[in-house]
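Take a look at this single chain in structure tokens; it is the form predicted alone.
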Amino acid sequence: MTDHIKILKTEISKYLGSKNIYFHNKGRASLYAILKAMGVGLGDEVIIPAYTCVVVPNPIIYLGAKPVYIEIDKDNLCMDLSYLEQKINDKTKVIICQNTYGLSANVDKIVEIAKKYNLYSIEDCTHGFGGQYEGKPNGTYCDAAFYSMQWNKPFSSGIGGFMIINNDNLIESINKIEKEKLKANLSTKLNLKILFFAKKCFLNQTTYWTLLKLYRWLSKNNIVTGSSSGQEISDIKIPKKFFMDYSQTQAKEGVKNIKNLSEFLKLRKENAVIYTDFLKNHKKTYVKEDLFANHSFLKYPIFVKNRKRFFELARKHKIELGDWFNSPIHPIQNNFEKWGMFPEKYPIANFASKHVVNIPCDTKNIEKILSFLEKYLNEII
């Protein structure tokens, strides 16, 4: 029988140059394993950006530690380094930096600060696989990195995640933790096959918004295997099947999709240039050209005046918009204190979460999106 996991590992190695690759059912499980191997536990603190997904603080909390949020830089939507060192204390154990929308920013400086204080560093590359920072692959700067293979990530295996370990001192602990993984059961594999079939046969511009809404509802209510289960976005207790292994079913889909990654990376960059020129010419907020070298443009963020109205317009015109991040810890909308988050403390992150929408960069129908943006220029900041 074909070992699709082995093939996928080989394909990923071509981008990262690493053989220390470990697969999990989701990227958040990879983060959990990394943190556990680093000895993160009760009373420890882990620094993360205040503009992220709730599945990042969740593993920190599952291990008894505390997420410490850092305000973001308005120009790159990544961690603002001017706040970093003042948040470090004797409880700090790890710093996590994030490739926001595919952009890596100040990774070398973050690693330098981590080493200065004898801390571990982790790259959140869930948006950034295939991209680079200062000529090196995303994920190769820090002690470890984790990646996502969810539906809308750089390449997809439906759901799934993996990590790479760059600090050899962590390998022994990682290997022990890997033995704790639960095996993917038959129902999970069958569930995924049905989702693959539905995506291939039914997902298009006409059905996008309807199917997206349906998928998120099914995922939230644990009816299908989705990006986030209901418990992950309503509670801070670790779900029963959280630390789960990756399957051959997922890997087979991943192998198929990673073969198109180089083509899509090129297309994303080309479209990003077009978006930037358009927004710049119309005196709107745009991604600065000096960030392009370190940006893989999984999504292109634009700022709009009224997020809800803009999504309604996109649905009307069958434009596929993304909603990352609709809160400082997406997709949480209330009870932020459970996660130790108080949005009012992070005005830039809070503003971004209320005004940023994502336009697709891997589209071959960019003229339709540009026509839409031009029609509603007054809605864009």
Ligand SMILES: Cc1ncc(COP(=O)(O)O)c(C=O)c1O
Second form
Amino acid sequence: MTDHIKILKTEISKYLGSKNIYFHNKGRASLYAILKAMGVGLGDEVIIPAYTCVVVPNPIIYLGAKPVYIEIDKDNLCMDLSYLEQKINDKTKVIICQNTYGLSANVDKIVEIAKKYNLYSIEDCTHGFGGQYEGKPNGTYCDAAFYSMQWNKPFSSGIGGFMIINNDNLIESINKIEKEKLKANLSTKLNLKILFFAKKCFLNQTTYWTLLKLYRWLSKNNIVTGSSSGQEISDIKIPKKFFMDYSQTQAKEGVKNIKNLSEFLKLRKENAVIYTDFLKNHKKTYVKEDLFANHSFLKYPIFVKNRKRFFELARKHKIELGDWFNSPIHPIQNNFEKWGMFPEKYPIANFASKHVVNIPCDTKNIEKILSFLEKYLNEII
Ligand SMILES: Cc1ncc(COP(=O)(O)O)c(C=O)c1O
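Requested next: the structure of the form predicted together with the ligand (the form predicted alone having been shown above).
Now the full complex is given, and it begins with the chain already shown.
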């Protein structure tokens, strides 16, 4: 039988140069494994950006530790370094930085600070596989990094995640923790096969919004294997099937998609240049050129006056907009205190969650998006 996981590992290592690659059912499970291997537990603090997905603070909380949030920089939507050192104390164990939309901003400096205080560092590369920062692939600066292969990510295997371990001292504990992984059961595999089929046959510009809504509702109600189960967004208890293994069904899809990655990376970068020129010419907020070098541009962020109105317009014109992050810990909209998050303490992250939407960079029909943006220029900040 073909070992798709082994083939995928070889393909991934061509980008990262690492052989220490481990797979999981989702990226968040990889993060959980890394934190556990680093010995994160009761009373520890883990620093994360205040503009992320709730599945990042979740594993920290599952292990009994506390997420400590850091305000973001409005230019790169990643952690603002000027707040970092003041949040470090005796309880701090790890710093997690994130390459939001594919940009590994300041990761070299973050690692420097982590080393200065004898802390571990992790890079959340769920948006940034295939990109580079200062000449090195995203994920190779920190002690470890994790990646996602969920639908919307740089390359997809439906859902899926993996991690690379750069600090050899962690390998022994990682190998022990890997033994705890639950096997993907038959219903999960079948579920994914149905989703691959539905995506291939029914997903297009006309059905995008309806299917997205349906998919999110089905996964929230635990009817299909989706991005986040109901429990992960309403509660801080570890779900029963959280730490799960990756399957050959997923890897087979992943191998198919990673083969097209270099072509997509090229297209994403070309489109990002076009978006930047357009926004700049119209005196709107754009991604600064000095942030461009090897940014993988999973998506291109734009600032809009009224998010809700802009989404309605996009739906009407069949434009595939992305809504992450719709809150400092997406997609949470209330009871933030459960996650130790107080949005008003992070004005830039809070503002971004109310005004940033993301436009696709892998489109072969950029004219359609540009004419939409042109028509509603007065909605863009
Ligand atoms: C910033 C960020 N980190 C982590 C994750 C988790 O990845 P996965 O869905 O593979 O668990 C996501 C989202 O999907 C994300 O957007």
